[in-house]
Amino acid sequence: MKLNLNIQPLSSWIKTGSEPLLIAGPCSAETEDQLVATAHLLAKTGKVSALRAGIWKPRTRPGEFEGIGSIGLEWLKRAKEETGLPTAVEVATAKHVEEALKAGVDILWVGARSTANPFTVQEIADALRGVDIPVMVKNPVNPDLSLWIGAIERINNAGITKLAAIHRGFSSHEKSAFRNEPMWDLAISLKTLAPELPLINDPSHITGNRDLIGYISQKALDLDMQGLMIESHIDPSVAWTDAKQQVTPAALVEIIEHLTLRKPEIRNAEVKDKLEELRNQIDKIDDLVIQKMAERMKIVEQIGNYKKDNNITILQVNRWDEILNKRTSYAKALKLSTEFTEKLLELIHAESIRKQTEIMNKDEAGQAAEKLTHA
């Protein structure tokens, strides 16, 4: 089911300048000179549509630099006056909203930690009622699509129609090359549910590493995201926060110029026909896969009944290991990735376990319900 959002097009509230849409600036406003100098260099690139800077910085632990505070809003105002760049800041309380609006900030965003707390989001939404300003909502820290959607809906219900989502990745216990796992499937799910909602990627927070920003940026654009938010500092080596993920304005230009922009529309009739032909082939194969999966599950039910009749446990570890080893080896020979094959098999196995558990407990559940009825 599609989300029922009232949203204005991205082009109605921000000038793209050049493709892709780019919001850039330092992780934190540290000093007036640092912020204004960075803003001038970014403006000279001709590629930046808005200047971002952290004014209030909620940190994981106390004692770390938590932002310069309200005085930084005056620095942003000066940067805007001198460069013409619209400004964007993160707000986490009603007071932040009030001060940012008073200082003439052009765009607000709700951070990942705030999105995770519906009380905080509602406080921000209430402070925005009656205000016509663009608001961007980052995904929550944890991989919860409903929390992300809920935050977007709360802001939209407050009357904000200039709205966008920011994909900045999700916290994960698994070690990887990224600071925050992209979990692209969640971003794709949001785009599917709200195709009219602009989705902007934040490769800086996903990677935590400036060397990977170009890679993530390209993938985001290939997935039809509408823009990028990249942290840029005049001298990242001395940045007070997140130094490793910030790039100089010159490095930012190099990243952007190496990106390949692709269009979601298919304009060439010959290409369109060929894609349609290939997609029809996929549809037929998908139908067969689902048909065979249904046949497999019928056999699973037979196995479940047999195990129940013979008092055999549902889980047979040796059998599962055998399936996993044989199928992954076979799949590898057919050029399928081991990761994909294992995930697919685990999903099928989980459904098989569920079906057999249902069969095993059918009579017991019925007896329990009967006892409750006569209690």
Ligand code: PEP
Given for the second form:
Amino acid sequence: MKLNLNIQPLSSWIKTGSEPLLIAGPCSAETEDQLVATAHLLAKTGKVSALRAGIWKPRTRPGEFEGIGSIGLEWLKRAKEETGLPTAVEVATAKHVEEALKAGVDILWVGARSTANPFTVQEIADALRGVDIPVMVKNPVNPDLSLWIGAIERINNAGITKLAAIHRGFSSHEKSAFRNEPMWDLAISLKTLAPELPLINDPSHITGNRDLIGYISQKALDLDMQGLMIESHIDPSVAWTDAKQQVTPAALVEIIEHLTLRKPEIRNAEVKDKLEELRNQIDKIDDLVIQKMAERMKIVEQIGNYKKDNNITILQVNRWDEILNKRTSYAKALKLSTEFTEKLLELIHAESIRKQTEIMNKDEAGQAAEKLTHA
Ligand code: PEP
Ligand code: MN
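Having seen the form predicted on its own, can you show the form predicted in complex with phosphoenolpyruvate?
Complete assembly follows, chain above in first position.
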């Protein structure tokens, strides 16, 4: 089921061109000089469509720098006047919205911690009613697609149609190279449910590490995301927040110039034919896999009936271990990864167990129902 959103194209509210759309600027506005000087360097690259800066910073722990506050709006105004770059800030309360609108900020965004709280999102949405301003909604801190969708719907229901989603990764208890796990499948699910909603990637907050920004940016573009939001600071080594993930405007240019833009639509007829032929092969193999799976399940049912008639437990650990070992070493020889094979087998096994449990309990459930009706 597709989401029912009313969305205007990205090009109706921000400059898009042949290069990836880029929103850049410091994590936080720290001083007037830092912000304005960074803005000038970014504007000079010719690659940046909007200047971002946080002035109200949601920090996980108290005592960290919580943003310069409303005075930063004046600095943003100056940066815009001098560079011509439209400005974007994070808002987390109705008061933030009101002040940002009054100061002429061009784009607002809802941060990850706010998206996780429907009360906060609703407060922001109510403050936006009747206003025509673009809003970008970051994914919530936790990997919950419904929360992300809910926030987008609340803002859209308030009449905001210049809307985009920002993928900034999710908190995870698993140790990894990233500050926030990308969990690409969640972003892809959102794109599938709302193909018309522009999706912008935030590699800075995903990686937490400037060395990995190029890698994640490329991956986002390969997944056909429409743009990037990257934190850039005139001197990241002294940044008051997120120092490790910020890049100088010069380093930003390096990153962008190394990206390859691939086209979702195929123009070259020869490439198109070849791709079509390969896709036909895939379709045939997928049909076969499904057919074989159905055959396997039929046999599983026969085994289920046999186990029931002979009072044998559904799960026999030895047999499952044997399947897992034999199949994974066979799969490995065929160059399939063990992780993939194990996941696939577990899925098939779970469905087999479910089917056999159904068979085992069919008559018992029937008898219990019978007893109840005669009681
Ligand atoms: C930010 O963009 O600086 C920020 C605070 O990001 P997030 O809401 O993704 O943590
Ligand atoms: Mn940041």
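Numbering follows the first chain given and starts at 1. Not measured: the values here are computed from a predicted model. Take the two forms, find the largest set of C-alpha atoms that superpose within 1.5 Å, and that set is the rigid core.
Peer 1: Comparing between these two forms on the rigid core: C-alpha of residue 94 shifted by 2 Å or more?
Peer 2: Comparing the forms between these two forms, which are aligned on their rigid core, residue 94 does not shift its C-alpha by 2 Å or more.
Peer 1: When the rigid core is used for the superposition, does residue 338 move between these two forms (threshold: C-alpha shift of 2 Å or more)?
Peer 2: Result for residue 338: yes, a 2 Å-plus shift.
Peer 1: Residue 329: after superposing the rigid core, is there a C-alpha shift of 2 Å or more between these two forms?
Peer 2: Comparing the forms between these two forms, which are aligned on their rigid core, residue 329 does shift its C-alpha by 2 Å or more.
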